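This document starts with one chain, in the form predicted on its own, laid out as structure tokens.
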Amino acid sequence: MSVHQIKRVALISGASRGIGNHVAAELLRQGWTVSLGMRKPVMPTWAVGHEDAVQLVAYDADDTQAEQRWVNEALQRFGRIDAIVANAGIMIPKTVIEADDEDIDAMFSVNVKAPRRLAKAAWDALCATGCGRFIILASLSGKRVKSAAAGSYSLSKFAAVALSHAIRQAGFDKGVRATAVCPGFVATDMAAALTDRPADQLTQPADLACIIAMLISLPNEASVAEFAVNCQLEEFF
């Protein structure tokens, strides 16, 4: 049987909206079975009638033992993990004059430091399959500093990128690929409050989130490292 032919299950963080929600949405009709983390779980509309595929966790990037506890749940009820899709994120628009020390380390928390311990807890379940993926959704600030208020920001998204190479590193020999999805001005609530430019102009969540879908089903010998996605002309990206 091939790998596409079994049931396949993603852990999708920061579920509740968004990016996030899209993704899981777009794996579960593409047949995966997906397991959400939430800060408060609450059934989606789009799972109706598709309970046993959707698996609901009380999630927390700031609780440092919320992965394993996560994943824990998530092998317990489907018996595998095939990927995992690192969604959860936070923004502080300050400078990195303006940031202090705990607006640094809110962002490394939840950007860096909870997508590492979730590879760290899944890695065994990842590497069983021959075939796991991890996506971190970084973003084109973890591959330019666009603006003063932008830098702290990027300094996370940086290392997110850095940590998606360090996955795909570790694992590679084992058929982990990683890949650091890098988009810019997505439409969601983030956005909103960061860009002028109409909600029809930017990146839409639904586009993303078949981007994700396409990259968690390559084969091994299509490994895409990077993945940048933007809404408007820049000089790279």
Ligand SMILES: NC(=O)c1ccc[n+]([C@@H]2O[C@H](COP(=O)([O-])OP(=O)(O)OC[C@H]3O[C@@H](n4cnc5c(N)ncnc54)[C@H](OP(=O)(O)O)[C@@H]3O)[C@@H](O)[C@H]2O)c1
Given for the second form:
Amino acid sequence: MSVHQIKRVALISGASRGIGNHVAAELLRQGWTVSLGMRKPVMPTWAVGHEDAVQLVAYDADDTQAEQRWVNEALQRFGRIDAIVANAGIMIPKTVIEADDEDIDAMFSVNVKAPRRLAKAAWDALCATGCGRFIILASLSGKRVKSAAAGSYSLSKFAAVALSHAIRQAGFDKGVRATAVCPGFVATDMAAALTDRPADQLTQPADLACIIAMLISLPNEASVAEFAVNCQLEEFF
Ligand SMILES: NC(=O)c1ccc[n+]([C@@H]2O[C@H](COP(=O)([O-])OP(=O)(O)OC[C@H]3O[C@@H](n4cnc5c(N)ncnc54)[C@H](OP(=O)(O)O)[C@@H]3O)[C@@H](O)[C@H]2O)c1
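Please give the other form, namely the form predicted in complex with the ligand, since only the form predicted on its own has been shown so far.
Okay, now the whole complex, with that chain kicking things off.
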């Protein structure tokens, strides 16, 4: 089989809705095989008729065994893993004074610890391709603390950015490239709960999906460590 006939395989967490759903649909459209990690696996409408290239896997980021099970299922069915899109995330809008340890732990569990376990579980497979890709949906909240209410979330997203850099460092010699994707408001359920701005003035998840598809399709010699994208003007983003 020539390299052009190989169907690359991407694992996308939190693919049930929002950004993850759009990323999975875009990757399938661009010829990838997609393995969808969902708390409640349901075949998306865009996947109907493409079941040979779509896998649904029960995945809860709070279950510390879930990543290894998912990787095993993907390898059993497709035999390779080329990219991880660690997208599942939660936001608890509390200041660092209001939040208690349970809030901080909950965000670190889904936003940081689960993506690290996913990279670890898929590591050998990612390295075996010679061009493995790891994307984490971090946030501009991983680059600056925009408001008091975003403070606790920012703790986890700064850590998510650090995780991506740490994976890039660990895997560079083996062809693994890692990117922290850092959006501002994206028109999903998460942003709807946080801002009154109309959805059409926010970054669209379909546009972010195209950006992520581009990032994981770049050659090893075009490593992008961070990608910031914003719907509004800020001093640095
Ligand atoms: N929207 C924004 O403005 C924005 C901006 C910057 C960064 N981000 C980041 O982008 C990512 C996606 O956000 P979104 O806007 O698409 O959010 P969303 O619409 O709220 O969707 C969140 C996704 O994460 C999944 N998820 C949550 N907890 C999970 C868990 N314990 N195990 C497995 N899946 C879980 C959800 O699954 P269920 O359907 O089962 O709940 C859902 O698929 C997140 O990491 C978020 O922090 C979002």
